[in-house]
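This document opens with one chain alone, in structure tokens, the form predicted on its own.
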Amino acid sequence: MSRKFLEDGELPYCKGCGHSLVANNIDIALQKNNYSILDIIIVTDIGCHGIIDKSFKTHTIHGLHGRSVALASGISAGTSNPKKKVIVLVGDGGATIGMQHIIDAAHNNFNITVIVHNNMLYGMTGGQPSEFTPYGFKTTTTPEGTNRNGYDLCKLAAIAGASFVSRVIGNVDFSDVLSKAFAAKGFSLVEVMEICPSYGVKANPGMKLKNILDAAGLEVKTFVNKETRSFETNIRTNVKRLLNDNENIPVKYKSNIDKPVNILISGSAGEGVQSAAEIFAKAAVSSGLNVSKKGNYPVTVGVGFSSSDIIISPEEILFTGTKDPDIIIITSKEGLDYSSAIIKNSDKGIIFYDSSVSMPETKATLIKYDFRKRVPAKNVSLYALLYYVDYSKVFPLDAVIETLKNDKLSSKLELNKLLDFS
């Protein structure tokens, strides 16, 4: 049978690698099931198997190591189209890293087929054992043979709730098994047992794959083949969009700036840096300016620093980066620690900083103020930005006041304290 889903010519694998047989069997099985090329979505990840992407004529997606099943689950749920076939190609290394994704996908019965290229080791990174390496199999880091059996992935997938699960030896035509897996409703998995010619054969001379499987108790059979109800995406039509298409900030005020102003405000988590920057940005828009805002903070959102880069400009903003800010506002030690390199290299502009921090040497103009002593910690960032607006007159202070009054935060603020700069 000539190829339909694969490009003609040699496949990109080592000579004798079972991955080539897997790819060819996939092509044959898809033809048996009468799929069209554009109805197939192949999802791969890091590993020798993943270099097949360029050889498929279908849609292909290449993800991070071990995450191909998670990607495929999202694609299946997102498309929610039984006419589209989502096929995951993953190695035993990727299956080790993403085992929970496989179990969850089987449990939810996502409409995908996972084909595990199990050559019993990490072939791309040097031939180390995976969690599916059978007892006694020798690898580069276990030259005496592994001292325990790996997981039985087929049993795990079957128990989790898969519709179809089968293990095959990848040195024969197993396209009929793949055909059944592709036809199954819901989650199906085929584990293809192979030998890596670069590491497996050299470390295990004379090894017979069937003997290895028998010794490990890994049965070559179909574990599950049942009619089940596959995952169905619950499409809600009455959900309000997160983005408000109708939000429009009218221009009521005027700014006198004639060039972009780059502002960095940096403080601590819990000081309202991001919400304050949002208020400032909206006030700038209401003053006829173009605005960009980027927030930055660590993964642990509630601790450490929090900063925001803001650009206000009378002209269109084509690049949102701020390498050397015109204005730097520092409200805490965490904010200073995060911004210290920028401050040391600054050779222009003004730095407004709280009196509780010690500023490093810089060529910028320094203005010290007791931001933290004047208002509660949660309002420090907003107070500092209001102070800057009052000091610089970049746009009217009234623009910020009106923006605040229209914001949900207004009920929690003591506006008279926020506007006291004496």
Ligand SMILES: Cc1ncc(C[n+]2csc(CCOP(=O)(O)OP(=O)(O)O)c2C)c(N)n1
Second form
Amino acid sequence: MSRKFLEDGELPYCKGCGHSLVANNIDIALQKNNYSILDIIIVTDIGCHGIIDKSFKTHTIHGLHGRSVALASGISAGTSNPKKKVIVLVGDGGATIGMQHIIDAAHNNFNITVIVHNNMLYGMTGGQPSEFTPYGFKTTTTPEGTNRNGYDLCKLAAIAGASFVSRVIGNVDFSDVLSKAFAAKGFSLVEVMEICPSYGVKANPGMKLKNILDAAGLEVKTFVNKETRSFETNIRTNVKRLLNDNENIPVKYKSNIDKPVNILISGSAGEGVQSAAEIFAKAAVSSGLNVSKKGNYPVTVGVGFSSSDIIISPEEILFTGTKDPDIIIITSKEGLDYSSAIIKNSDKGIIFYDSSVSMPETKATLIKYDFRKRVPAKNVSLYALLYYVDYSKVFPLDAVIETLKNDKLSSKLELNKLLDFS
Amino acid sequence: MNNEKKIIFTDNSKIVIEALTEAGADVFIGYPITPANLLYHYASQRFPVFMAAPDEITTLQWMAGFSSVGKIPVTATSFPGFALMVESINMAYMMELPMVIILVQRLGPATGTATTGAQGDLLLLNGMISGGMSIATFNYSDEFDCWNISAKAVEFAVKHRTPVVILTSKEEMMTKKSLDLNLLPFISKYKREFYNSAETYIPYKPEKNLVPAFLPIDNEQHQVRITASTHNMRGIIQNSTLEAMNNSKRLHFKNLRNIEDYVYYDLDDIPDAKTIIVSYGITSDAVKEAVINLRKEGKKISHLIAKTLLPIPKKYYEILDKFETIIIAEENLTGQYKQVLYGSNPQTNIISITDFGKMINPAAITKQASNYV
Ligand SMILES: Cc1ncc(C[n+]2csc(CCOP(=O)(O)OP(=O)(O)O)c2C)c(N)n1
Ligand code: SF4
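With the form predicted on its own done, generate the form predicted together with this ligand in the same format.
Every chain and every other molecule in the complex is listed next, the one we just looked at coming first.
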């Protein structure tokens, strides 16, 4: 069969390199499957096998060492042209550094064919062993032979969910196997076992590929050949805009504050600090104020402190970080611990704090209240903020009540208890 | 635009995702990381295609795949994820594949503190492309930038066939503010053109503004060769031929040349000011407040907010060269933008105001800056 997908002339490999046979078998298999030249997208990895691009007349893309399978997965998921056949050429080196991509592509069943050129060493960098070098196989840097077996890539790909997996010895015509792999729907992988004349043969004179595979227990066979559903990209045509008019907060109330008020509420995770701050903030918006809210919490959002800086202002708000707050609300010991430095330095603020915590020395005005005794812990932040609104009249309590009623929280709340400050 | 206000209470992540999609970005691929999680979350609701990758290397590779077939992919991450992406961003840069990468800075080194903001990754971006080449880097100073600059980042990437980075930080993406929706201008979708001639397609032949025409790799008419190895105009690997070297150099000059059409900054200049403060990102609001305070004290000071960070627009030096003292305020240990602008041994009139591990307070800026006005 004369070439159709490959340019005429020499391939770019050392004399006798198994990679040449792979390229020629690909051409034959593609012809068997009646592909047109531009149906094919060849994705090559870094390694000797990856210098083949210029010999292919197809589309070609040549990326990074080990990442070709992920790149091909993206191409396959991205193309809306079902006629395209995406073929990855990768070595055992690329399969080593990029093993996760192979497992992942098999798992997702991306519509690609991966051809692994397994010459059991890194050819391009001078013949070092890979994770697929079989026991006893000698390489440049393991002249005694490697002391453990390589992975069985075919078994891994099969378990991960591939549609078609086969191992062949790359010294015969294996175009029929490739032809089946190309025709398979979803992820197919063919591992071609070869020897690198420049390093492999030199380090292991006289060794037979068949014997190496037998000794390593690497079977030459088709492991999987099944009809499966291949990956389909979910393209949504009816996505909704995010900045919706229905999030619009109408201004129905009025606030009398004439300068910004910086509020710090500090309590425990799980006690609704952030959601209470959000309700408070929205109520301030509905009172015609500019508002900002910044959350502070450890990475584990469910334990430890949780605090929020809120600024309400008749003017534009610039800096949104923690400044010397005008109002500090402390609802728990954890909240106190987090804010203690701010409290100690505060000389003008008012601090509302729960009676269960003991305040450090401060010049701020102190107001103690039984927040925790009067409502369940999960509502204590909201209760404290309501208390503050009622106390300070920064904006009408009704603004908070209305915000609460529009919130999904409302069904779980006993409003009359939350509004009882007697 | 109607005059009635439409106030919403939102974080900027939502504004960013909405703007990117309005501008034409159609694929979001990501791996979750604080403080980029809100972007990821909104993207999962808003992008026509959303894919959860198993890691950040895969993220970038999938993006490159989508980009090579003509889609416009976006991701958002923070330093730990970004570090994993660096080789793949170089790949996309060399392949000339458009995409937008949002880097939401948090406190490092390493995993550092995920929930604390920072401005610590600018120098990484400045040297990220091997060879010292420039990559377009934008950043936001407020919610309006989140809207406008996000759209411009998409446009820059597509128009110039290049990855683009948007540098932002935790508080910018997570703090919520009230915003009048009516103040956000309409974003029109960027009209993308593909190569459409019958003549042989040459994938890396520079056309207008040093940008080669783009053709998806799954097209039916012309062979497309894309490669990240040193290559000639036809996309054939070559070691170091003149044509290949010129092609690699072109990538740098392409960004350098074209950034000049995308220079975004705010200059608050007052007559007779001899001192200027430069800020970017999260520190800008604090500097605005400090400038108000300083002027109340009768001090003459100007303020430049840089939004196009890299490559450095010529315009910035034109502005800054007129001042006797230049103060650069940023939330990192060593003054990274100062080093980018003026090197690591700047003249004594170049002053750094920095803080590490917390937002720089306007009072601190006011106090330190007043020594130089
Ligand atoms: C991230 C990265 N690490 C290391 C290398 C160096 N490198 C280039 S090719 C290669 C191994 C090639 O071996 P293989 O994939 O088996 O292909 P072969 O050369 O044998 O065909 C390595 C390690 C690289 N290019 N990129
Ligand atoms: S070094 Fe080995 S793998 Fe590489 S081309 Fe030569 S024979 Fe083939």
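Superpose the two forms; the largest set of C-alphas matching within 1.5 Å is the rigid core. Here the structure is a predicted model, which means the values were calculated and not measured. Positions refer to the first chain, counted from 1.
Undergrad: So, does L404 move by 2 Å or more at the CA between the two forms, with the core held fixed?
TA: Yes, because once the rigid core is superposed, the C-alpha of L404 moves 2 Å or more between the two forms.
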